[in-house]
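In the form predicted on its own, a lone chain appears below as structure tokens.
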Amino acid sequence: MRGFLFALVRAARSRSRAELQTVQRRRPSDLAQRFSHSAAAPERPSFGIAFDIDGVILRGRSPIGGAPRAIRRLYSEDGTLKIPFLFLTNGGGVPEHRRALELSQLLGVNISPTQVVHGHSPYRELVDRFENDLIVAVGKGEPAVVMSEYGFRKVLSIDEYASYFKDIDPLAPFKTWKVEQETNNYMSAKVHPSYDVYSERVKGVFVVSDPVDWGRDLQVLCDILSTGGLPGSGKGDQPPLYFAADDLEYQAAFPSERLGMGAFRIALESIFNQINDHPLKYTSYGKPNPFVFKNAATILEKLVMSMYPNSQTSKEVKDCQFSTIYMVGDNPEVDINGASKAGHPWSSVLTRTGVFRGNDNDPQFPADTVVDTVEDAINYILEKECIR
């Protein structure tokens, strides 16, 4: 019996040594495999996406084209951003952080303010030039708030500025709707101007968003621009004039397109040129300006680096951050034309939910791809990039 137990122990020890040797032979490769899996940073996407909003994501305030479901595909299951994207719109009138909150609520995902690029976002670059100068901000929403948050210190909305000049708008007594609007406006409570508007000249005019009262705004802007920045005085040098965008038309909630900032610019330019002996000078931002697309690419690069700080760049993208940036838009003249002007790495995807409704491609500004909805656009992009 004792001999049997001794043999059993020897066999067990022999089997244990054999198993240990097997484990030791396998361990280096196993550890290497585990290390490479855990320590190697994930390979970040080699592409990014820029979406227009009106006519692509929303119509008015209502999501269209399966936008909420489609956008969620760009996020991981835990809600973190998986594919770098941003909203590149010529719209605006509110600060980017407020638009990001609105989009988050409508789409059911977390949108960061850095993912929202308005037509007026590039105005930030002009702060150093006009920081301490009196400027007038024009448009719907809160144009003065937008400019103040950018860092401009002496900003008046055209509503407030015009209110200090009696009879500057001869039709004001007939605008009964304006009385109610001013009642709800905190600026109407001011008795005295924030700045000495009667002697200090306006040094810059910024059209931030679509103007509301075209008749008054055309009159007041002609006064400012024709007199060197001081309505009611003699002729003077025109102050700088900036437009956040130049869209002639855009898709809103109404079935057919609505006149945009570009239409207002045409009206102002036509009138100004008729009453002055020199043409109107202005600078327009927004799509299709190539600068806007270059700026968007830079923002996407910063976004993807924050998403994948320890990531490896794919072999295909060594010299530039992205192999492709997809512009998904509904307006051939603005979105598609802009992507084409910007060149590599931009690729255009045209939807049929907004300005464009054609069966085939747009003849004047053809897109690289035409789809029905933004959901179709995302499906196409992810399939092309082999992303499930």
The other form holds:
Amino acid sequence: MRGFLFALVRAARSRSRAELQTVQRRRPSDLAQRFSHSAAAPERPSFGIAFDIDGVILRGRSPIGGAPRAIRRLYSEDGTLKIPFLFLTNGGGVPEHRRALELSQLLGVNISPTQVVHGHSPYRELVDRFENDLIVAVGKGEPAVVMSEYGFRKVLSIDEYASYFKDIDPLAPFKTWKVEQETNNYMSAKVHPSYDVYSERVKGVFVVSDPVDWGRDLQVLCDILSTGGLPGSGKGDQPPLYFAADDLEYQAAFPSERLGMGAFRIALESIFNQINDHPLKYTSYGKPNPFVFKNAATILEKLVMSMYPNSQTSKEVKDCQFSTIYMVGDNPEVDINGASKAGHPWSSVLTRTGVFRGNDNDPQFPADTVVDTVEDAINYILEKECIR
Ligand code: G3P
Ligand code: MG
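For the form predicted in complex with SN-glycerol-3-phosphate (G3P) instead of the form predicted on its own, what are the coordinates?
So here's everything in the complex, that chain up top.
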């Protein structure tokens, strides 16, 4: 009974909020844009959608919340994209084209690499600065492949880099799984470093995805960062350090949240600051930074222009033309906070399939709308935008 009453109150609240938003948002110009079209100039949608992945679309590798069925509603019957959308995740570790393929298979639709924005996607912009410098890429998946595909020329994964320094990890002999991985992987084929890691200093460290072997990585990163990029040498200036995101926790497949890249950053920072007489310097990317949302809006704008090349608004487009871009996320501090900091045209939709599990709204970072699943989110958005 109590649950039923909660549901009623929630439904009434979200309905009145939705009605209010509808009235506020449907300015005359929006309506003109929504309904004016001719045969020569097909109508382009005046809204776009950004979906978080972990805790909204997937948990681990399993789709959740009716995601495959719901995402298919954004495509025409012939499989062409009808509604501009992208995935805006703080995760990563594989190139965007690989993730697009994986999502296409899991969701049963055709997703293009331009529809995938990882936490590390903005690292592309740093290629000019580090193009020919030795850099170390950290994290699960294939962090060095990601960075090489972005154009960085001298990249080593932390796994490979650490493997060239004998005894750098005194606990390695106790990690039986590690021995196995090395035998099956690069160590059997590659014994000599591709670069002179014993004299060439590491000029940049990029945490691409969630670190795997925290103990080893904390040790090796402290070595690199405290010595000016050459483990085993004396103290030196800290090379630049970048994190693709700063999520303290994320949902994943386990029933309760898992420690994310932000937790690793806290561990590294706290240890580094204890063993050095100056604080760790770093830059973090990913949501909730407003520039991530601005970049996503630009990508959506390009996407809609490619979908509707003859539409009148496409020809006139100079800046963001969307009247609304919906951020569908599960993490109030990251997804919802980011969308509200980004401001117009962002509107936030919070699901209950991940980090957020509350009955009502998040007290600290309230969303514009709260729904149970991504399928409810898509139903809500399409109804609000008068799309059948
Ligand atoms: O490791 C991934 C996690 O930190 C966040 O992923 O999709 O919820 O932004 P997502
Ligand atoms: Mg998430």
